[in-house]
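One chain is shown next in structure tokens, namely the form predicted alone.
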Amino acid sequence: MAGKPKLHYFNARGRMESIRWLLAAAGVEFEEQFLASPEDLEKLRNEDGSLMFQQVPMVEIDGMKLAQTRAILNYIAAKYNLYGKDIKERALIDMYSEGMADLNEMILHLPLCPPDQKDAKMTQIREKTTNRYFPAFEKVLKSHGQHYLVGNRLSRADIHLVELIYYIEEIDPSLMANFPLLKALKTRISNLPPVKKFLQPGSQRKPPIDAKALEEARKIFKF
């Protein structure tokens, strides 16, 4: 019997959080090996083949050591039937997921923003959320009247979008006011038993990054 996937990253959201969400939504238990020092990262880099491009996230799964976030997400989605029923559905799932990743990337970089630029960055995130990305996904749901974005069944796109909605609500809950179908999707996905479990206190879901975690990341990754 194969062991649980093992996630190698530091103890924060970063680029691993979408992987945690996807595994959790698929009902897959996983282990985490946290990096706590630059030496931990160097040790991984020096192990033969552990970090193909000398960077994390890295996930050990099915005898592989997978790097690159999108490659990891693609594998998990395909393995656990969250990637559509055919190539056309997969293309839509990819297209939607890439749009979500664009907005998520802006949120990911927010804690790294110099203080004098933070207000402008927040304004940009609000504008992109309400005028570009969320209207597009609301329109998709309205166009077919189904419960999920693609093929009327759960896919990675739904999970990534709900994860993103939670992040946006942390920034400003009022940004969701004009998107009733997205709010309904969030409720629907959040009530799925494995997701509901992941959203409970004490799960492997990570909180928003704080000053302490950011300083730890700077120390480990030397940026």
Contents of the next structure:
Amino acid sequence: MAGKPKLHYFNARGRMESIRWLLAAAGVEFEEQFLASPEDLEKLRNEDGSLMFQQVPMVEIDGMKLAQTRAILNYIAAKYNLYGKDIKERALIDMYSEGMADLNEMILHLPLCPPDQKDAKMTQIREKTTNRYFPAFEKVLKSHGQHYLVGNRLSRADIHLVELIYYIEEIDPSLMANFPLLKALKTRISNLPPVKKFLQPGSQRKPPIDAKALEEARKIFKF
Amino acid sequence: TVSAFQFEEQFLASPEDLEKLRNEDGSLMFQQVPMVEIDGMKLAQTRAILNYIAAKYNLYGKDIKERALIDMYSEGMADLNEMIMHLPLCPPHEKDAKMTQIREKTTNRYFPAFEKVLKSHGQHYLVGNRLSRADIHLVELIYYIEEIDPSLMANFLLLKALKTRISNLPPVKKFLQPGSQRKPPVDAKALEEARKIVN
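Take the protein just shown as the form predicted alone and give its structure as the form predicted together with the partner chain.
So here's everything in the complex, that chain up top.
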């Protein structure tokens, strides 16, 4: 049996955080190799076969060096039975997860916004959360009254959504006001032992990016 | 086996068409298209739709490890395709830079990666020695790159061979013929229409 998965990224949330959440929720221990300088990224790029498109995230898992966030998430979800019981459940999980990814992308880009665009970006996030994405997920939970989004059991969709709710609450807790079922989901999922552990201080969960970490990332990734 | 799947299309031709669909309860989960009605579902989100079709028609590998490779390759292709998709939407003063980026990424990042995969195993398909969605997505992408600049294909012999092989599969051959549901590059008129519909 292969060793623990090894995550290659810089020491921040970025595009790796949803992978950390999913592994943690699946109860899978993982190691992390942080890129701390442009030289670290160059070194990884020069390792033949390590970074297929010279990009991170990259996760070493089960003998593979997997790049591309969705490829990594899909593999972990399927391996740990968090991807539904058949292709129709997977279709729903994918549809919901992709909607979450669209909202998450806006949140991801917020720190990178030039100051004169920040207000507009924030307004867009609030508007889309309140009028598009969270009503859609609240409606799913309301429609079947079950404890999980799909198939009456835990899937990646629940994990991704709870992660997103934590980010929205960091931005503005009042945005959750009209979504009682989402709040209940968040509580339930947060109480699952592996998730509870991940939510505690000292876990591998990363804090919001601060100005210093952002500067470091700009240097490493040259953006 | 390759399946010759027939599909219908309902075109949105005006902002009112999109509004109508948005107002149909349960039709557009996030009020967006693409949306595909398939097997009793109204599926939105491009990747959800593609994943379902690939799995249903056995174009998604034989196990989760093959699927991981297919996903990794397909996501790289999607990144390049995203740049190409945005090209018509570029303001004129940004077009050259965008074009340069596409050329650079095709030549130095994406196509070398896929050429290397084919070279590494010498097989006729990207993954698992049989046709998968990765081959289809890549050949589609090659057609777009050739529309932009055929000389970009010069150093990618195995990719060119893949394109020929896949293009000769009967259902693909049919799709490549005039009169099929394959769409041409967007022209200025269609782009204006799209801007109005999607705002």
